[in-house]
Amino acid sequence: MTTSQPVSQLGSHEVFNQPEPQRAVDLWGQDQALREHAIAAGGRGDQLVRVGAKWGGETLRVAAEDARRDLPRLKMFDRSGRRVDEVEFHPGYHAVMQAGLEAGYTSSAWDGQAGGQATHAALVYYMAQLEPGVACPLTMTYAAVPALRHQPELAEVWTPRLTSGVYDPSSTPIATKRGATLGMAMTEKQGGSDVRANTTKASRDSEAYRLNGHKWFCSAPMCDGFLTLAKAEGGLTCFLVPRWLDGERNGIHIQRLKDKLGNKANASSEIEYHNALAYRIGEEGAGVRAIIEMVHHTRLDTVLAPAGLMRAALQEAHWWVSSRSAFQKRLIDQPMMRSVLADLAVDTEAALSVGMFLASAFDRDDAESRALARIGVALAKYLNNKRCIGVIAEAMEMLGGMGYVEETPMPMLYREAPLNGIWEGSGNVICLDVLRALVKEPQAGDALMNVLLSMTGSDARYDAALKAHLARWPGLPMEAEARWFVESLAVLLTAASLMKTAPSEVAEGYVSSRVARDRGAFPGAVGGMDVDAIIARLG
């Protein structure tokens, strides 16, 4: 079907030298860095494939826009006056939230196949380029079955339906369902992130619970679930709170949706229980020890999303420059401007490729492998959302003034920017728990350093550094010193990934850079990378 073109001859002006707008990407054909470090990881090709061109399609990308455009909307009570506590969405938000759950979104991960949480890992990458709003209530979901497990019952009746890759948000109990998603309620006004400060209580009600309080944050509350702390008479425990009960709603009031910088189309909310019923997860008084794994998998998201939102604005940026001119030159053709989009791009490139090497540390079983996980995730996490809001302002800064046009998806990128900074740990709670691990885990420091020293012998400059840092901090670093110390081990780690599957003019670039920090302050202030053939990968 042929559609009218809009008109350029204008009765003032004729509109020229502005860029066609972007109708569809796609996601996976035009990135030849994902390509190429998914496969690498043990990624499904075939499976990338397919979603990458739907979900760079014109259809969901305006669903998301719509989403984004007609915010949820808090109903408390009926006409009557009857409570209800639900959300509404615009059917833009339910289109993305379909299409994340059938392309194995909360599955791959976990069913059984190989390369599952590097396809996971993949699909957050290209969540946060389509709609970065939906990605909590699905990173949640996903993160949740490995936490499930310490409760077998629970896990038998709500992993198939976390897992089943059906989208059903309707307001019925778990047993009537083929579909579910989970979310997370943990924080509370007095504690933040120190949730042993918690306050609210659990008592026993035959085989369950009531949990009494109030928590600060409950992200999409339109979840089939969440997992929750409150302190039982044994401590603070793990808690599964199921939104809807047999012929009635749990006790679960929705006290207001939070008024956010970004992720607007996720409707965040603050919640009160009421005598809310709840199911045990683990041992009363183990409820950290409990809801860790569920933390552990949501930093491996926290770690690609933000790789996912330099894409976007670097795929943005370029398609920009690539077809406007100024001073007549095209802009891509001006040094300056490929300085920028060259550095850009490799820190793009890099954010992608430890995550995806974590992620296939994720996929296997062994020790080694495991403790590599445990603390590659916080270093990466903490590196990859300090350079992304850097890297997205940049990129806006190349469209100038269009950048900051809400007709573009630069102000939303922008503000989505900091938040997988904040999620599941702020910079300083990560770098705490990087000390943390290293002391009472110390197999995930032997599993680091396995890692590092593999690549030496590969760059000079690298070895200079790893031995630097070892010299610097023989030892755990002064806490006033330890985000400095978790830099320099996660730019490190980082250098050994793109030395491991990049190609040589990106992690070289990446190493005199960003390892010998032969740079300037800012973007751009750069020398002797191959510009041009970074540039050339950006598709």
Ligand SMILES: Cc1cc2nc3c(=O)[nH]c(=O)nc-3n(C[C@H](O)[C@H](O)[C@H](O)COP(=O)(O)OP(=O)(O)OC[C@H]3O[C@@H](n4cnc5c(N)ncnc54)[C@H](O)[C@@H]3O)c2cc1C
Given for the second form:
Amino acid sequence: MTTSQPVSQLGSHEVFNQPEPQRAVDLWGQDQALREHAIAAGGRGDQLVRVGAKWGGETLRVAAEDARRDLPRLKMFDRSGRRVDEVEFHPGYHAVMQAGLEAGYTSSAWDGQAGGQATHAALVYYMAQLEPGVACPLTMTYAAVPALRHQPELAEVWTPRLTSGVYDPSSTPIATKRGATLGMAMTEKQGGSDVRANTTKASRDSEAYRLNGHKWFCSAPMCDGFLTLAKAEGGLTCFLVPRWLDGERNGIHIQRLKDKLGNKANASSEIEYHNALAYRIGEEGAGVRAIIEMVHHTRLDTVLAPAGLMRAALQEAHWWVSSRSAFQKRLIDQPMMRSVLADLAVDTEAALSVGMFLASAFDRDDAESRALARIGVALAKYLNNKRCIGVIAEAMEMLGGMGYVEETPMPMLYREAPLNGIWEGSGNVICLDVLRALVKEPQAGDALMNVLLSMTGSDARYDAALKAHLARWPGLPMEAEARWFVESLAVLLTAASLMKTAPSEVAEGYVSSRVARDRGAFPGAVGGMDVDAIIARLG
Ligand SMILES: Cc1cc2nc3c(=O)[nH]c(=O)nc-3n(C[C@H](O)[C@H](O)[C@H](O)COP(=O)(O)OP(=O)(O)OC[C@H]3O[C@@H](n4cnc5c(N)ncnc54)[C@H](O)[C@@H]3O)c2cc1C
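Show the same protein again, this time as the form predicted in complex with the named molecule rather than the form predicted alone.
Everything in the complex follows now, all chains and molecules, and the chain you saw is the first one.
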């Protein structure tokens, strides 16, 4: 007799007290915090309900696992030794890319309907739970749209395809495609943070340019084009480099794929430009100004992605401790385990809350909101990604030895945890960026302070922490102290966002443990939290 049921009665022992794997998770229906924060931010509930059920389902989950297990392969040459520079993916990769594009990951923010950025932000949070590597080309495609506005004739051709919601992986010229994706290639070997050290050269070729040089990271080389930086006569300039010209490949050679810690489904590569045709975006010498539009938007995604990673780890850990027992009691009924779970839940909801709060600022088109988004996204990128690593490590430990085993999602999540803190401005660089924003764009500091001050009077511990921050740093800190300064502001901003939208048990839990710092150094070492109420929100 054949049966799909696994056998628990083995010759030597019976298998019990091992939680079954979760086949499907309704990413919207099972996430009360998401429902509340996304709706408060103006996100589109109908769209998110549909996508949450589909992306949490077994079919896409299996496709995502396949995409990570069966790694992308570089095909540099054809049989005859001619260059092709293609990357081959498992069909699971294409299935998840298609799901992302069709759900509106790259288009919702730009379709002119209300709540587009908030909806996009929730989709990023979902995708981090499903397949974080695929999020890379999707995020870059979404974020390229505002940068292209600097060059309307390019935007006219590319933007409708980037936002069509159609996945067309064919390797053909852009004119023949209904859907397209865009990558980014800025980082070079000698310096990624300091892009002014770029050595790639751009020389004029009638209306366009020719690029020669290398890029040390180009994370999605199968995209239809790349926003890149190169030195033209007038200085560092932003360019769009299409992968195909009319009927022939552009001079972009993929050197190799990187062997990375995680983000396995994503074919991060090293490339060289060999007389590659490129179109200028913005003025010569204004490259940073043009590409910063893209960076600003990718940073929003680097705020939401760690929230999604933490959510996936928390969800799995909650499931596990609800079903597993030790010392004659379910783990979730053990007092110390409850403290750990509640503590991780607070960090996870805090990361989501500040992310959705900022996404709603991206959605508003007034100067104050733009200024808040500018500085807020840097603060939250720093804090959310620093928290993410510790939260996932602790959630892994909640599964005991099984948390270290690849059949659970924990190792994958752990490998993903540091990434969003590194790209688009590593920790120190982000802190320097916050200082720069406060000097060069005083309205950003004003907008931030308006939010922080608007929440005074709600909780004396918050008021005291804000007062202490302002007393310690009446102006800018010394550069060496910038991490502390940024952490302090980011925690206050997160507390403000929670006090605005989260229930009191979560906001107070955050204020007592993160703002007033009534706690030890590690997760679960907390007092004064309403642990039962916080855990009840997990479903
Ligand atoms: C998986 C992955 C995918 C990526 N994809 C892409 C991509 O598609 N396109 C792309 O262009 N890039 C990509 N990157 C590259 C990434 O953006 C860079 O690695 C990052 O910007 C840092 O640059 P770097 O590696 O040269 O490090 P460096 O610039 O050398 O920085 C090293 C360290 O020094 C710190 N530092 C730098 N300056 C200062 C300072 N003044 N004071 C104090 N500390 C400082 C940084 O914070 C960092 O911790 C990717 C990276 C990864 C890991």
